[in-house]
Amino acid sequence: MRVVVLGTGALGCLFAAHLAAHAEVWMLGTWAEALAAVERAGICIQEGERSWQTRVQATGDPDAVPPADVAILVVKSHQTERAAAWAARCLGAGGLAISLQNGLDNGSQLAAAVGEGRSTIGVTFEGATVLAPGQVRHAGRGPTLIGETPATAPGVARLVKLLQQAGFEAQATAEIEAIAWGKAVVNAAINPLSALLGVSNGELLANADRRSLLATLAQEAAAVAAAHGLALPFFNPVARVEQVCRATALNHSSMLQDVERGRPTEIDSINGIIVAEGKRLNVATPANETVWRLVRGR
């Protein structure tokens, strides 16, 4: 099986490295330093006290990639349109493209580029941090859930088997939209607050004001999901967000890292989508709109 991973950041390196022992893996991206590092020395993964390296193909040219059976998008949301177009150019007949990105609008962009029957979305709870171009720390393990429809079932089954062979806790589900919204509820609370306050996830629980803001953001997002007719994978959104803050206490959210490095954030694809859907469904989201505009303003 041939896999092309679109994205050369933390998750891109993590998935490419683990899959390399079980498939022909190509990495495709625009980060020149990472592409050069992978071409020169391969990918280096740090897992606890152990470090290991593996080789994959790496290129910035989608036309250099032979027809792929699977295309995995792990780029930032503002890069989805380009990555989806590249996936369409790389995907072979009968292939499957999957978005494992944060945000709620990536799947529709991918489907528009490659076709509904050749695309799906997934949610991964794997954690990874870039140490240097082509070097990643595997920061935490978690399940990877792949959306399945009758049209995509054969391709999803092959992908799930491959991910399992590579050591990932992968499974197919017909409830991926609710799971994606569940992750978005958590991200909508933690990511913008950590970015605006400049603190780690655990520090968001340090005082009553921060906890109140977390709770309000999570409750608004959960209300939009409910109006959407979705049953979230947890009963209490506030308890879930606080649980994640405690479990990832030392983590700096991706949005905080983006703000600190002067990079575009994924605020539009998380809180921005929640605000837009709230307006469409007549659900008030004033706290989400405020942090959305504050992060955009910053």
Ligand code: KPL
Contents of the next structure:
Amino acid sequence: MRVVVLGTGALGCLFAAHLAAHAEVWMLGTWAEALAAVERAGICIQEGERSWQTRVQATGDPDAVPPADVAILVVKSHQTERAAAWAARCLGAGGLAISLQNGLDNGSQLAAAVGEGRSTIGVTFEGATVLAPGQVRHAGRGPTLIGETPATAPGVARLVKLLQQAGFEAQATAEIEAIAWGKAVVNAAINPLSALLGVSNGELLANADRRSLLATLAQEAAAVAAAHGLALPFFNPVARVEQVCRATALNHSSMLQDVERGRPTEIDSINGIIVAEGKRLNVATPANETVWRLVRGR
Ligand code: KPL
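Let's compare: the form predicted alone is above, so bring in the form predicted in complex with ligand KPL.
Let's see the whole complex now, leading with the same chain.
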């Protein structure tokens, strides 16, 4: 099987390196330093005390990639349009493209580029941090859930098997929209607050003001999901967000890392979509709108 991973950041390196023993893997991206490092020395993964290296093909040219069976998008949301167009160019007949990104609008962009029956979304709870271009720390393990429909089921089954062979806890699900919204509820609360306050996820629980803001953001986002008719994969959004803060206490959220590095954030694809959907469905989201504007303003 041939897999192209679009994105050379933390998750891109993590998935590409683990899949390399079981498939022909290509990495496709725009981060020149990462592409050069992977071409020169392969991908380096740090897992606990152990460090290991593996070789994959790396390129910035979508036309250099032979027709792929699977395209995995792990780029930041603002890069989705280009990555989706590249996925459409790389995918062979019968191939499947999957978005494993944060945010709520990546799947529709991918489907528009490659076709509804050839694309899906997934949610991964794997954690990875970039140490240097082409080098990542596998920071935490968790399930990777892949959405399936009758049209995508055969491709999803092949991908799930491949991910399991590569050591990932992968599973197909028909409930991916609710799972993706569940993750977005958590991201809508933790990511902008940590980015605006400049604190780790655990420090968001340090006082009543922070906890109150976290709770309001999560409750608003969950109300929008409910108005959508989705049953979230947890009963209490506030308890869920606080649990994730404790479980990832030392993490700097991806949005805080983006702000610290002066890179565009994923605020539009998380809180921005929640605000827009709230307006469409008549659900008030004043706290989400405020943090959305604050992060954009910053
Ligand atoms: O997904 C995350 C992110 O930072 O984007 C969480 C779960 C908040 C962990 O940091």
